[in-house]
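A lone chain, given as structure tokens: the form predicted alone.
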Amino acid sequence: MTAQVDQFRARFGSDPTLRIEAPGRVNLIGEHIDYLDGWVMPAAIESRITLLAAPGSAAGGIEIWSAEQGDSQHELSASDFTPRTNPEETWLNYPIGVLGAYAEHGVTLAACRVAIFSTVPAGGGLSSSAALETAMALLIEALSGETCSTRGRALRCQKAEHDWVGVPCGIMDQLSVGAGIKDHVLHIDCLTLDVEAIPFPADIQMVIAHSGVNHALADGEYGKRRRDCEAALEELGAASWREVTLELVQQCRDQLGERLFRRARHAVTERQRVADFATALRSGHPEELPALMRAGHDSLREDYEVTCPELDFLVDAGFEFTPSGHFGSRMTGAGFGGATIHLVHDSAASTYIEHLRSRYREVFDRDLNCFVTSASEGAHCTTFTSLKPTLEKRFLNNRPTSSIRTGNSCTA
């Protein structure tokens, strides 16, 4: 943190007054069904975006600089939210979109200086975009005096991604980034936005392997999958995917056609896998997880067609691991590249990581970014001593925990 403060001083010639941290997230199961009224099981992770900020001069704008985006410093407007089209500036559409979404509620951001630091791999399926959106939302709230619930904030950030970035994402990423609880996974109902926190087994490690293939969801493939599901739902004559059963999908196979049938089959079978995964965690039966994760990945590969050779290889290599202690592997996130998630007993984690790295190097002739993480706290805002302590009290641990139910614990 000291190095980041030093960079802020060097960049802006003043000390920061706010520190905002927003984690990435990993989804254990429930892929591509958050926008289908489904359930998902993500966890906030230790990798995070850190945003340092300070009020600017009254005559200035919103000065923003990212350590991950080169040396260029940008100025955003508190009233003009036109998306950027220059490829080197399109990442700014995330904070611009959040500014615009809050402005629609009559909340604007005064002049300030912002530095962004990230340890979340961009394009890795770990929600770096949702982390940036949420951090920006907390900044707006901190400096404007706005108070927003975790759910309300997530919905505003989702709108920013829909309307300014052009990705018709579900609510999982933004909600899990904000609602994360240390050592717990979240069972989220994406229709009601109810959240249940389920303790994650203390002796199982989450291993994330970044394929090195960066996805770009705004290129259209993500939207095509969502449109396929909308078309399938219309063919099935249902108002919501909550009304659709596997039996109905199978009965309507000819009517749907092969592509829409496979999209629909993924939607309903993945929903059941989430329910079974949650039950296994609640009841202390992690030995049931590998089959669920394998089936989930196979469905994403065959029915939803969102994997790639690197992701498929990493999952297959995970299941090749012969020593005991492997509790499942699958792609995580939207796919088209990105990362895989592997659940491994802590006694086998280092051996397992070396196994993945060795096999990946053999086949793809490049190093694999592979690391252990744990379920982490959600986004929060703290202050440096130069700002009133009441602000820290308002925004530290800002999640509405009264609306988050906690389940039973289990160990492997």
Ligand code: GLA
Second form
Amino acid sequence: MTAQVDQFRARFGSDPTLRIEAPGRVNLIGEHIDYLDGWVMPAAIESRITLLAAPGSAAGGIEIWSAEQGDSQHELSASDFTPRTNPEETWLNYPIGVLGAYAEHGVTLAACRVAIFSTVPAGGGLSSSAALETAMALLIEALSGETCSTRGRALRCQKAEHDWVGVPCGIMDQLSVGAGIKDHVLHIDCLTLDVEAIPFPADIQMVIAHSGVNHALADGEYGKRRRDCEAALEELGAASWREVTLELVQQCRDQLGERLFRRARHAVTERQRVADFATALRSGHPEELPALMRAGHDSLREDYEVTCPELDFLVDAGFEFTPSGHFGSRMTGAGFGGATIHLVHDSAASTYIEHLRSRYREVFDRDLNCFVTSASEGAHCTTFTSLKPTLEKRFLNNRPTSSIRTGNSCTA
Ligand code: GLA
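Now the other one: the form predicted in complex with the named molecule, given that the block above is the form predicted alone.
Whole complex next, starting from this chain.
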């Protein structure tokens, strides 16, 4: 943190007054069904985006710099939200989109200086995008005095991603980044946006393995899956995926054709796996998790076709682990590259990571970025205590000065 503050000072010549932290997320099960009115089960993780900020000069704009994007500093407008097209600047479409989405509600950001740091691997399927969006949203709220629920904020961030970045994502990432609770997984109903926090067993570790294959959501495959599902729903004659049963999908197999049939089968079987996973966790039966994770991954590989050889290999290597203490492996996030999630008893975690690394090296001849994480709290904003009270009052619009929590409940 001190190093980040030093970098902020070196760049902007002043101290930061706000620190915002927004975690990435890992999804344990419920993949590609957030946009199908399904349930998902993610957790916020320890890797995070940290945003340091300070008010700028009255005449200045929004000065922004990211430690992850080279040395260039950029200036954003508080009124012109035209997306950037220069490849070196397209990452700015996340903050620009959030500015635009808040402006639609009459909320604008005053002149400020912003530095962004990240420990969430970009393109790793761990929601670095939603973390950046949420951090930006909290900055706008802190400096404008706007109050927004976790759910309302997630919807604005999702809009930013749809309209400015061009990825038709569901709501899972933005909601889990905002609503995360330490040591809990979130059981999210993506139709009502209700969130139930389920305690995660203290003796099971979450291990994330980043394949090193960067996924690019905007390249169109994600959108194609959504369009397939829209077409399937129409063929099934249903208004919502919630009404669709496995029996109906099977009855309509010929009418759907093979590809849409498989997409639909993933949607309904994955929904059931989330329900079974939640029951297993609530009732303290982790021995039921491996079969659910195996079936979930197989469905993503065969029916939804969003895995890749590296992800399939990592999952198979996980299930090869013979000492006891493995509670399942699967890909996490959108797929097409990115990461896998593995649940392992804490006594076996370091041997397990070694096992995955050496198997990956043997077959792909490269290092595997593999680490343990735990379920963490959601995005939040803190003021620096050295701030003078008058300054706090001015920039936080009379909100509590010590710490502004996003709130973990999701009341709109
Ligand atoms: C991406 C999207 C989410 C979700 C997952 C797949 O992370 O942003 O909304 O659809 O893929 O489960």
